[in-house]
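Below you'll find only one chain, the form predicted on its own, shown as structure tokens.
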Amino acid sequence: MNSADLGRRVGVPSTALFTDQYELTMVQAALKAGTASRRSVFEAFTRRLPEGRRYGVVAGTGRVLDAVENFHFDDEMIGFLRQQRVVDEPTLQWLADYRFSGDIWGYPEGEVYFPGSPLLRVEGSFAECVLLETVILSILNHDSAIAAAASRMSAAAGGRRLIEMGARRTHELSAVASARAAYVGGFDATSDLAAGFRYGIPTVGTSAHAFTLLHDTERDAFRAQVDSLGRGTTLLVDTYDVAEAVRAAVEIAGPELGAVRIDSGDLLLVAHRVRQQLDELGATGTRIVVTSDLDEYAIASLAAAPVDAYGVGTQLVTGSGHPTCSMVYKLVARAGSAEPDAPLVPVAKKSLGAKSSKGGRKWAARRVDEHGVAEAEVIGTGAVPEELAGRELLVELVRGGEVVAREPLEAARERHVSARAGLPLSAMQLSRGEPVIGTEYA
């Protein structure tokens, strides 16, 4: 069963200290000023996509829900804050009782987004909402960056199998989150067992060059692996001489050999030679897996090669050059007083540069053309225009502090396939370009 079904929390006692100090000091000042309980609306969005990207991918929503649910200050944390004199005693007492009790709406996980898209809308008192800024952004910025890279690689792979192999290239916990985000973005499996355990992602793995070097001969290594793991295993054939290794692999495993992996050299040339050799040896069903610092461009360059699967590590877990999405979390509306029925007032930062924002509690909808292809991201406040009814993008995630939209990871993965298919074909181009559809404000 997927951990999304189980509601398994993150592997830490609490997420409450995954935050910046100024969020707590703002709460202290707001409590003293009497404004902490004012009803407020915060939104997470990005002002621009990473340079050259044509669409973004929402990922990490399920992890955000876990983080919000697990955001509480235990006695040890309160003791730390007291010892460090981060905030005063009345604020510590308020924090000790903290549980988010507001509402959260957002783009469902796997959906695509564009500049200005209100990806997450958090509503409640000012104090309870402002505390969540850093943990929400740290998850969405990281996971969405990985998912966007994975989506581009998935498009470039053209249906061929993709394996996430980046655990050794990043922090051990971000490796698990990266595998999850990659799965949402279109990858099929991961080498990371923690990701398999926590999220139910299929796991794969056979051997490294060290296993071959351990044995006196390459044939001894192959024989040991086949004897242990069966003929369907994947043998690594580029430790010494590729042609000799392929010949030995088929002799030992027979034509039932599952796959061979190539991890170095001119992958396009070597893949063609290996495919020809396998076929000549009768191993027509043996698959070819390639690895070696792949990104979406390298994958696309191998489109004409007889490759069955790609293993991707470094470039995937670093967002293929864009490790963050530059998302921000801004107050966009707040009540004029602490009265429960006080009307919301739109608020926004004014800036001479590129950091201005638009105030108001927003909705978003995607307008499509007569063929059902997306043509604009429409964002507005107030009532949704009749012609966009049924095209709204935000869904309810948390109601009154209770998670109401936890879902299996497979649902987010399938949603992304559908969302990407609804974009213009130019979205799949790897060349640099502007967002594939524009953002309009109603």
The other form holds:
2 protein chains.
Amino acid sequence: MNSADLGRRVGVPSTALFTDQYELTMVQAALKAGTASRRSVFEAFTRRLPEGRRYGVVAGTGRVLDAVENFHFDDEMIGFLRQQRVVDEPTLQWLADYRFSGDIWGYPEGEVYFPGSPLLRVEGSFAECVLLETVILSILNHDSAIAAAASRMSAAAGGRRLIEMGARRTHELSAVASARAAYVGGFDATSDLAAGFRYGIPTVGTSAHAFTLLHDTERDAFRAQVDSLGRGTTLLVDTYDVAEAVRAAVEIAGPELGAVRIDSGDLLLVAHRVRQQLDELGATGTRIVVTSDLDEYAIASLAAAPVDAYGVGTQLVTGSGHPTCSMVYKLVARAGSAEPDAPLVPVAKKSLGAKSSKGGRKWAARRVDEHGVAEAEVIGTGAVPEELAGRELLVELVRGGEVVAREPLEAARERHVSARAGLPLSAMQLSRGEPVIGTEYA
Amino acid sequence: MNSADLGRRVGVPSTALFTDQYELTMVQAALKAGTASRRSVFEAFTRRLPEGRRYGVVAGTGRVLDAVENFHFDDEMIGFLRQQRVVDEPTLQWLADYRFSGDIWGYPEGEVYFPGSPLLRVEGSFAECVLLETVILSILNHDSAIAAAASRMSAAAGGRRLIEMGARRTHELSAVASARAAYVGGFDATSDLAAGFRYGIPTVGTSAHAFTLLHDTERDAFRAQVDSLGRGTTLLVDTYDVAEAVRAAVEIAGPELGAVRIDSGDLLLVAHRVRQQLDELGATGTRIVVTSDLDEYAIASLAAAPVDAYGVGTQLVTGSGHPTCSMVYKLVARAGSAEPDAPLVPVAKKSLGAKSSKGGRKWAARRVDEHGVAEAEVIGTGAVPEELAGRELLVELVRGGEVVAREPLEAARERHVSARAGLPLSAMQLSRGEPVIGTEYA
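Form predicted in complex with another copy of the chain structure, per the form predicted on its own context:
To see the whole picture, the full complex is given below, headed by that same chain.
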């Protein structure tokens, strides 16, 4: 049982099959060759940010810890692998006993990152580390993409409320992880009940056009909603004529009406009109929620509009143009023999082109200028230079197979706010640009 | 237990919380107003295809049927909703008893679709149908987006083998659904073990750079792999120097070497060189697998290259630029009272702009020309014109709450091949264009 979750059953019984077949066949070949137990260091990192993005946001770390803890092959899975002849009997025996017993360090959740940042460093035997590749990348690539979009949207929204409403636009469990990542990135609530159930994220709801259309008149629908849900409810006012709907809404709910939602039309124009009308009707405290294919640019363009909350769906859960990150999981060092104290040798792919990578077990630190503003992501192997002491980014997450760094989701959410605030101001620009600080190799 | 699955535990115990909160509050208000039991018809459709796409592919129908069957609120869920005060006690009671008891018709999985196609038609009481909105849309929007990308890739690949390798680029369960949708869209296999476990999709694997780097030399690595996995294995030849690696590979495995994988560089050029080298070494039967950020355009550009199989990751699982469809789930007709035989009244949102929709319970049929080639998607309400008899697209999926249309995944895969073959040839063009047939309202 994870202390950070609500003790609720979720997901598959084990994460072990969220794995590419080649991880298992590599384990088989390495077991036979006697190289499976060579001490190894894998790192997850990205060679570049999505085009035009100025920073990345680490999200999913908490889910990675759950995944590592729940990574074990039960009898049914072993039976499947045997039946499909994926690997041989000695490997099946090894898999049946598998529990990750190594160490993991990484950027804490909510932290920002840049090209080359060693987001996660996994150490142990080759076999135990290589098995985790696919599930670690699935989680980090997905969740970080959503959190990055959420962070841009929350920067654009200023202090206004942001509601995640994208469940219907993505896979039903991706939706739950998206709500979680959006919360890390600065969203305030979600419409997704499973995200509330699983992660304790505040859930909210408004009303749909279907509810209005179910009733004989719009007024009947409003009356039904207010009767049952109270005056604090949010009425959807764009099924027929907005001005008429706003009039009816205030007439039925009174000036205590909680909010109205606008889901179509020119939101800037309509929001102004509706605000004026609400004020004229005395409903000065009634809030305006807008939805309808919003992204960070649309949110920014509504900065001057009398909008109280944004509901964001499609563009959030699809990462606003970048539905995945390009994180990879690479062997960067390994021992030259299976001896436990054999020294680590840095390794790296040497092929031409953009896919080469830097060998060696890495540390990372963020150098700041005299005002405390970040000026470089410094990455190195070996000893950390004295001037960077206290600025190191990796924290211990798993020690000898035991998760040691669980935290409430709020902690990641708060960390993101302060990490982003430590970047140069240009990080908040929505326009396309280069990473806001450079990556330096010490 | 679903007859179409392998009887394996997967997913959450129930799909009922993959639901936006407003579905539940609307049910509460409708229960109180006495309108919850009005007979209603909801339809899932899309107003447009993703920009430039010529056809859509229905995928996820089988998963929708599973989701409907498993949509029930267990005690823990009810407890959560009570604790969070999402809805009142009478509504909790109603939810605790909830089982969908209505009817569902829809386009069969693998079928192609166009703007306006009524992909799923859900009939029952308002309350029982509205609850299913989010999970139905999650599944159809996600799975159809992946299947559409897969279909374009399979068209571009001609008869060459396509392997889904995108698990690491998307949410771990989205990956499983993606492998399933890709299979429907024409892929042959997946690297994702969970997809093999859950859906019986053939799984395959090659090898990673980490395996080569683990060993003291590339030759050691190749020897280890061939020793353990046999000569039929796929060796990765681009860790250091490709020509040297190919020479070593054939030397170690002999001309019976199964395949080599190339994962970087100018694939067209490298594939030609590798083929020539393999042939010179007598390994004329050794296949060439290419991977590395492939999409349908890259696949098409390799048509003249001596490539035997494509491994596709990122671009497949992110829908090749369109990670979601824009399907919506709208109330199109409902009774004017709660009487079981009250006639259905068509309803539709009337707001200005692109978000209006057509009311009424719909049928759809594909009209063909004298050569049997599709020429229009015809949609109507009321009686189907005689000339379209036998060309109707919706099939019965659920009758009185019971799933009546389970089928093996192969059936959907085969249906897609024949549905696509029935379209005008321009459907296969990868360039941006309009939907290949128009939508007509009868």
